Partner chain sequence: MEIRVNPTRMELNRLKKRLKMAERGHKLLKDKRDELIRQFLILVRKNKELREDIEEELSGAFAKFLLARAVMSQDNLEEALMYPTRKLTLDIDKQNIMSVNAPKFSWHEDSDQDEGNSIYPYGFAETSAELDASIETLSGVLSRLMELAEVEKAVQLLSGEIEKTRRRVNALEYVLIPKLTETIKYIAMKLEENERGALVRLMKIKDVVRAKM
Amino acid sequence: MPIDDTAYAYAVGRIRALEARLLDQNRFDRMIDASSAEEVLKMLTESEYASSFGELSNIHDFETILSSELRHIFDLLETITPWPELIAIMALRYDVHNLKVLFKARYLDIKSNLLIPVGTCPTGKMVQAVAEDDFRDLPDRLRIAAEKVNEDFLVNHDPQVIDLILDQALFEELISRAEKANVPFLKGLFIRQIDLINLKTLVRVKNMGFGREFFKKAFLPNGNLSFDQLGGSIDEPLESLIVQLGMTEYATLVDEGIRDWLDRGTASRFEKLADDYITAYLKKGKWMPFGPEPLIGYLWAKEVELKNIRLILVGKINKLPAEAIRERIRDAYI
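Going by the form predicted on its own, give the structure for the sequence I pasted, one chain, nothing else.
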């Protein structure tokens, strides 16, 4: 740990005040039951988001507001934490997201407005880096991964390598930084995210009819679930995975999520349960009086809150039934 946990006293105090302004489940329920996207927007202007959504002239431009809010949260946490490296670690996911978007735009000729202005590398620099094949400003693992994407794609022309190479580099970097910082709670978060990604990858590999070797290529190391544990399920019915993991901490998630996936052919329920699982894990550190745990939890809480707002607005714009929206909404942190 780079500093003593008591140095977080001020930051944790600020987080307690900020948590009181998070949207709760009742607020989300009222938004889901609203008659239109415009009514949802009105509710948001009566909340913590009054100033940002109050300026929205076109409901379809809400993504700009959500990106701005996310940037604001990262900036705020960086100013109150005694260890700014913590926020940089959490922002690395967005560097990788932006790299994926830019590589796919370059190699697949897909124009995209999906860049998120949050990572450790400004989006303008990231655009320039991919255009000029100059990744020197990225952390070493991400730089090497970006260079590998270029080399691999020129040979194989397989867009899947973009996600595979960058995801592996990202989580190796995240685990390494959490270990160096000696923050077990942070490492525990990344380990669980790795496990959940590997579970989702396993189901998708099976559904696509690919075999063990492809899963091995996509598998993320450093999780609690080993390749041998999961890889053996490739040639077995998915129900066998439910039995195999029945005594692990993922038992309920796998049982509900994979059964729903098998029934409906969509991962939406599994992804919701995966996010809820991470929320439950982070709540364990919510009431710690000192240390980085409340900051990590609050950042996740805001990310989930913004995701829920997006899900509700998209649902209302597309006139989905309230229940169809409700079953996708993630559990609130408070």
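Form predicted in complex with its partner chain, following the form predicted on its own:
For this one, just the chain is written down, with no partner chains and no other molecules.
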């Protein structure tokens, strides 16, 4: 991180203007109440997304717009950030996505068009790296993970393990990069993401009927909640987990989200609350006049916004009831 936080003055000034154009809860509510997908589309063309959604000829192609919007946000942040490493860190997720896609495509012997052109490593280079088993250009942890994937798949042929290994490597890399950059806010974000993913994984693994050993394979280290803390709950009713986490910062989230999951058998509430939890955390850094916090927050805000738009469009195209959409809509950042 640059020593002088005022280096962010320009970036933050620009983010302030962009933040003001994020879609708010009100607008999402109106879109949910729209009678058809076309009406939602019309509302979008009256918003910040006018130019991109205005060109959409077939409503079913909305995904291409969402991914080009994502690409656009990364481009923008890359040009305004005084600290390029920040964007590189935030883009690592997409590198890992691309790695997963390429590995699976290779084992299936197919070509895939699922690459997301946002990662730090250009997709062309990534394709070559996987094709030639040459991961020198990747960060160390990812390189080691990629080699491990290769070894494991030849023996076990389990596609799930590809994801598990790479996810673990990703979050370890994220934590270590945030530490190296000495940005506690960023590290705090990743720690919370890790904890929330681990909590979710715990319940999922339990529902799938797997035990502690499997959970260990899927567990992401470096969170505030350790494996010892969570692993024990796998053989016990989730009620005890809710009690056990009652003293942590996730108390309300777990109490509401996991209880709802147990009652209704769907993780929708939990997942929404988990995303909202991250949003609330990032909001704390929103008004930092200088520093990377508003940039991180804006990126997340945009990702959540795209998620909400996708949810509404998919919901409207498939005529889901408004309630099903509303209960899943993530809180807006503004």
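Rigid core (definition): largest C-alpha set, two forms, superposition within 1.5 Å. All figures in this text were calculated on a predicted structure; none of them were measured in a lab. Numbering follows the first chain given and starts at 1.
When the rigid core is used for the superposition, does Gln168 move between the two forms (threshold: C-alpha shift of 2 Å or more)? Result for Gln168: no, shift under 2 Å.
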